[in-house]
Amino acid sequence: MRIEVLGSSAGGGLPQFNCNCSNCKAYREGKSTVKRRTQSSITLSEDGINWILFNASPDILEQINNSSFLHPQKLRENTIKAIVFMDAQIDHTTGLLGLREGCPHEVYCTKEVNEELNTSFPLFKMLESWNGGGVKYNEILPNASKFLIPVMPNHEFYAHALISNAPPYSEYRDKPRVGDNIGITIVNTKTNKRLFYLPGLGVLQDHIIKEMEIADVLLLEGTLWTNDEMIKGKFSKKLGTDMGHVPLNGENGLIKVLNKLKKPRKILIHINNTNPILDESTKEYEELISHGIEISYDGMRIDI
């Protein structure tokens, strides 16, 4: 299984256009320890030719342009053979509009996400006029048996319902349903190697921790360093957990849980531009790395 990180940041990217936090300011001033990051998305392939896209960020066209393995080799060719949506957040779905010339797309998501993307934020309906009907919907059932995606025939996919939050535009904001957010385990049936991908995580439930324990690679959200990061920085009046994100540091933070996991390689994704770990000169970065936890970056390749 080949994993390519197209984007490693949370919504807004780094630098965020209207943000002058220490990280965004440092990047604009050319500080070498802060990297440019686009909004989070990954691609998977088992042959290096045909790809599954997980989330289509608003930066998808820039990401494709920066990824030669996704470039067409024929006059017109779409190398992205399937798209999986983990939720209906704007920073995970809006890029679908930029991919309209490649319609119809095979799309996999839960019925809750499908509902949002046909009503409150009707991307799917908007694309119906392009090339044969926009999207071909394939339902994902969380906490159910495996599902398959034909372009990766030697892999099985398992969806896990996560407690996080519905998008800010949704009527289910602050009262999310099962299916509004999922993590996905991908298992190579030939090697039994496992990737657990969860770019959004609001609560560390027992069944999620158990799935983390048996993964070979964990690619999980690292949005905020502390729960009150956005409040202290005067960026927001909400805690990270209010927005659906478990912080990294603190008594109930992700680092403490990850420290107990012996098997997986631990890699963070979906990292907010305010998070001090994104500056490799900070004490927070040094602390994170000391725990054996990696930070993904745009263009990172992971092989399992």
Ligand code: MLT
Contents of the next structure:
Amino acid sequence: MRIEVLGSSAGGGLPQFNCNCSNCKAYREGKSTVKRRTQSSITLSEDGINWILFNASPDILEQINNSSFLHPQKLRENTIKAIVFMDAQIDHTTGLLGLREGCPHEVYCTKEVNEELNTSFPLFKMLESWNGGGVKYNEILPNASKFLIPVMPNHEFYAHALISNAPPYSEYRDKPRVGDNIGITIVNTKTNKRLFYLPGLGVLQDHIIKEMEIADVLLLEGTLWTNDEMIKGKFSKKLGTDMGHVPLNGENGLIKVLNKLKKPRKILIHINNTNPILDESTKEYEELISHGIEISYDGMRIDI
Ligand code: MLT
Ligand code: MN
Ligand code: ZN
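Okay, that's the form predicted alone, but what's the structure of the form predicted together with ligand MLT?
All chains and molecules follow, beginning with the one already shown.
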């Protein structure tokens, strides 16, 4: 399985248009230890020709432009054969509008996400007007049962319900339902290698830690360094955990849990522009990498 990180940042990207935090400022000033990052998305392929997109970020057109493996070879060709949504968040879905010329798209998501994207944020409905028929919805059950996506025939997919949060626009904000947020394990049936992708995680439940333990590669939530980072920096009044994001550092942080996992390669994604680990000259960056945890970047390729 070939994994390509299209976007490694959380909502807003780095630099975020209205942000002058130390990372956004440093990037604009040309500091070499801070990278440009677009909003969170990955793409997977079995044959290097046909791709499954996981989340369609508002930056999708820039991401495709920067990724020659996604470019059409024929006069008109959509190399993205399926789109999987992990949730209905704006930073994970809005890019679908930018892909409208490729309708109809095969989309895979839970019924809760399908509902949001037909009602509160009706992207799926809007796209019905393009190319005779918007999206073809394939339901994902968030109960760890197996599902298949034809374009990767030698892989099995398993969705796990995560406790995070529903999107800020949703009537289910702060009271998320099972199915509003999922993580997905992708298993190569020839090699038994496992990728576990979970870009938004609020609570470290035991069954999720067990699933992390058996993965070969983890691509996971790295939004914030500390739970009160947005409050301390005067960016927001919310804790990370209020927004559905467990912080990396601290007593109940992700690093403590990751340190106990022996098998997987641990790679962070969906990292907020305020997170000090995004500047390689900080002590927080040094600390993170001292634990053997990696930070994904736009254009990162992983083969398993
Ligand atoms: C999140 O990850 O909490 C959301 O994507 C926030 C947002 O809408 O930007
Ligand atoms: Mn997000
Ligand atoms: Zn910033």
